[in-house]
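Take a look at this single chain, the form predicted on its own, given in structure tokens.
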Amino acid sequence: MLGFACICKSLKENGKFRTVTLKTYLGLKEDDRLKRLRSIAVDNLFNCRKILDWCAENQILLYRFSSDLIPLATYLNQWQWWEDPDILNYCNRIKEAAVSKSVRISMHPDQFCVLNSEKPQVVESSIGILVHHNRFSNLIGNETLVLHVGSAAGGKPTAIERFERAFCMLDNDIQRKIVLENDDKTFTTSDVLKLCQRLHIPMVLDVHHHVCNPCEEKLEALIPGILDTWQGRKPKLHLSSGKSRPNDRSHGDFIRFEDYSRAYGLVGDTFDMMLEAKEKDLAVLDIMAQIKFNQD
């Protein structure tokens, strides 16, 4: 199964989503401002729902939600957008939608959710983060927020011991929807791996993250271990190509199918296939064109 995160370009403007800053929020009047959050959050729920309609149509099962589909959610308590009736009918659709069309959903909180980080403030501010995609996860019925360990301050050891502390302080219900991702600059296949076995939570490999960032052990020794992480569920891949060149961290505009046919080798239909290109669904449709060409 493919997928791919957010922006639905096919779809052009019902395939995007629009936010507010914080400075333009408060230069508005006070009486306009939680009129411009609901119109923004309605209007990107709307979207969401049009997606997954979508992607339906297409055969592509596997979609992500954006973070930022609440306005400042994080920021601002004046608004508890998860009791208003409006957002409440439009969650429900998206969930109706996910269930009915048998989409498989996940989120994946930003940059700024460092669980590990060695400074208080953000740890607290994180783990607000996760009060958040936990509590629109629960509106939506998504099951799947994937993280990275964070930080590497201190050292890799130590950096794992303080992602392990700030996970044992998250709600239960947090806890059991967490993933974690290998990454390209730090925590490698076989960290992740380890630390989800302690966890006993699940593994997204991320393929072109272990091209950047390898560990010493060989992927295929590895692929077994992540699958049992599972536990059964079918696990999840994220896939992308090196803008320039295999190991370069940015993401193409497209996935090359070389790329594509390594990862299918690797995992064959055992893992879901989530791809992360600049193109977003256009990527998608591409990889089928070529896969339908080359079954042909």
Contents of the next structure:
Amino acid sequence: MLGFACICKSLKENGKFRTVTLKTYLGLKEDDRLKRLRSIAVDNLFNCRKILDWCAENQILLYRFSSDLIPLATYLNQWQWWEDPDILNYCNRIKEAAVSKSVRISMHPDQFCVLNSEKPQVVESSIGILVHHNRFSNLIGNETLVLHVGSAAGGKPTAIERFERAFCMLDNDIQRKIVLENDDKTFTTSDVLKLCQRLHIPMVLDVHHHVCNPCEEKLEALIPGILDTWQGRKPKLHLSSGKSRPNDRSHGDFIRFEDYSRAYGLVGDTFDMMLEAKEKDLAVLDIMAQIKFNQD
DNA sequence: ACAGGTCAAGGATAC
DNA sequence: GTATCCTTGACCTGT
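Complement to the form predicted on its own: the form predicted in complex with the DNA:
Up next: the whole complex, starting with the chain shown before.
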């Protein structure tokens, strides 16, 4: 199964999301602030539902939600959005759509979530980010939060220890949603696999990150271990093509078919594949069309 | 209407 | 310590 993240280009206006900057928010009159946040959040959740419908219609049953649907959620605490009847209603519709259409969903907190930071206040805010994602996840029925290990400060072994300590302090409800992904600069496939094995959590393999940041072991040799971390659930990998060359960290607009083929050769249908390309869903449609063409 | 600069947040690096 | 880049998509401001 193939999928994409966040924006759905095919849907044009209904496939993207609104937000507001802090500056603009603070410039609003007191009375208008909550109104603005709610209206943006409601629009965004409405669009999420549209995207799930589109996914099902196009046999794309893998989708990652944006982390930025409730504007300024991890910064402000004026609005208990998770108790707002409108928000609950829209979240319910998303949940129903995902379940009834069998779309496998996930979320991926961004670069500001650094559980293993050396700065206590960064760890605190990272936990806040996870609490936010967890709340939203529970409302829409998401069970997967993809994270990176984070900072390398102090050297990898120390940094990994900090991660383990922070992870063990998290709520069980959050812990059981977390899966770890290898990154393109520091923590390799092998590093993350070992950590996942120790923590008994699944590992998402990012094939492009592996090319940018390889380890000594061959990927082929690590696949069975990665598969085992999922304990019977279907594993998932991330796939993208470097913009200008294979180990270019920037993502290309589409996925080169040879990159898809190589990944498919490695794991076949045993893994779901999240395609990370600038053209989002269009890149998935493109690969699906080429697969079909090659079969005919 | 359009373009260019900006944005809440972290990390790494160079000085 | 401070400045600058990384990276992303939408906002925001000036024209």
